[in-house]
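Single chain ahead, written as structure tokens, the form predicted on its own.
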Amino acid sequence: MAVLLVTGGSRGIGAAVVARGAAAGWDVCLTYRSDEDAAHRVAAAAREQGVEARAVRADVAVEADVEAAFAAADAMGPLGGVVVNAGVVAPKSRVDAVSAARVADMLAVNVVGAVVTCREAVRRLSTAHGGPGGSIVLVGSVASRLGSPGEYVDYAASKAAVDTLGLGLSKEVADEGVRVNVVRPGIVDTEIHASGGQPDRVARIGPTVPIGRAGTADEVAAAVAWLLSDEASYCTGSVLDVTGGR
């Protein structure tokens, strides 16, 4: 099987990305940015699973980690997908008193993170480069459709950025043997909530959502997981929320 690149693999809906893919086959090579223990958790229990299964630390807002990450996966083998999944939030805020010092950070690791990751993803995959072709699934969010007013509209901007990169990239190498989608959660209990100051969101939203609760990151990895897999084979330039029907 071929090598699996996930980054932001250390939790949340990454960890359960990588835990599908080794569950699939696949060998991962997984990114974090801090947390070594959960990282190396996290690719210990790929590795019950009879794949190779490697963290390594990066920054997807700095050129050179992101880089160095690639790098890593193509010592493991031949690479064959990669799931943009590293992401940020900040606090609750309203545009009218952001800075512009918090709206870079985001937009470095949301939106340029995605798009360098994507740019060493293709330079492997596509058989313009002399690659095997692949998969490429982006982690978007729901926000981008729904604005996220009073909480993070620039958040929901970086999110926004995201869908059109798959989109706009999608075309741009499907006829490389590169298929890229988009998975856009809605509101899903993980970690990220209380990282930007609303440990109580879940609980506060989940019984809003139409079909009665928050999601789980297994429920997203699932998605991720089909797209990454070949019964996707005929998907391309796709959107798909899950997200309860929010």
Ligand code: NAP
The other form holds:
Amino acid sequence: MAVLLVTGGSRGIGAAVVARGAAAGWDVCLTYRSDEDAAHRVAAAAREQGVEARAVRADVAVEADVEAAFAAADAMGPLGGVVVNAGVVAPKSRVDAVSAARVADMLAVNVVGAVVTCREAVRRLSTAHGGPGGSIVLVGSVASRLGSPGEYVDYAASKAAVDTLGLGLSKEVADEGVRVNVVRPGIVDTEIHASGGQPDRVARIGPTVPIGRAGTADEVAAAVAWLLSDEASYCTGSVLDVTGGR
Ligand code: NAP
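Which structure goes with the form predicted together with the named molecule, now that we have seen the form predicted on its own?
The complete assembly is shown below, putting the previous chain first.
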């Protein structure tokens, strides 16, 4: 089967996507920023499912790193899917307290990184570039619809950009064999909340979700895997909320 590239695959939703992708038969190239051991463990678990898998260090905010990650995927075989998952939050802050540096750092990962990753994906997948076609799934956030007031409006705005990137790109490449869709998770039990200084966020917000709990990374990965697959052959430009009704 073709190669699936997953950014931010060393833990959380990305790691769950790698596991689902390997189970579906994709050879997987996953990227990570800092946690080499975790990334290699995720790749080893994928290989146990009988596929090829490798982990590549790449900061998606660094253009050359993204290009190198795609080159590593190219060495594994023809690319067929890309999951634009790497993303960061920042500590809780109102807009009247944010610094420009904080916003720039977040946009560099969540927006510039996503656009550059999509660029490299389209250059390989699009039939206009001689590619075989394929599927791109962007991991956005329900924050783009909720706005995250009092918490991180700047993060929510970065994820609104991801929604729009998916929408516009889907129309650009729809007749070039490439489907582009967005999955918007709600509150999901991963380490991202602790990384933003709120380790209690899942316990606090989970019970307030209409379905009564936070989601798991695998529940998000299931939606991503479906959109990657041919089962979703008529879906492009879609935004799929995986939020427990939030
Ligand atoms: P996570 O547990 O914090 O994992 C983030 C992953 O991204 C890690 O593999 C990390 O690598 C990698 N990463 C971080 N910054 C990177 C960079 N600059 N370049 C490359 N890789 C980078 O996060 P998660 O909760 O799984 O979130 C995944 C995506 O879902 C993000 O886009 C996030 O915004 C979105 N999301 C999450 C939730 C939620 O509740 N969890 C809700 C809505 C949307 P290292 O570990 O090696 O640093």
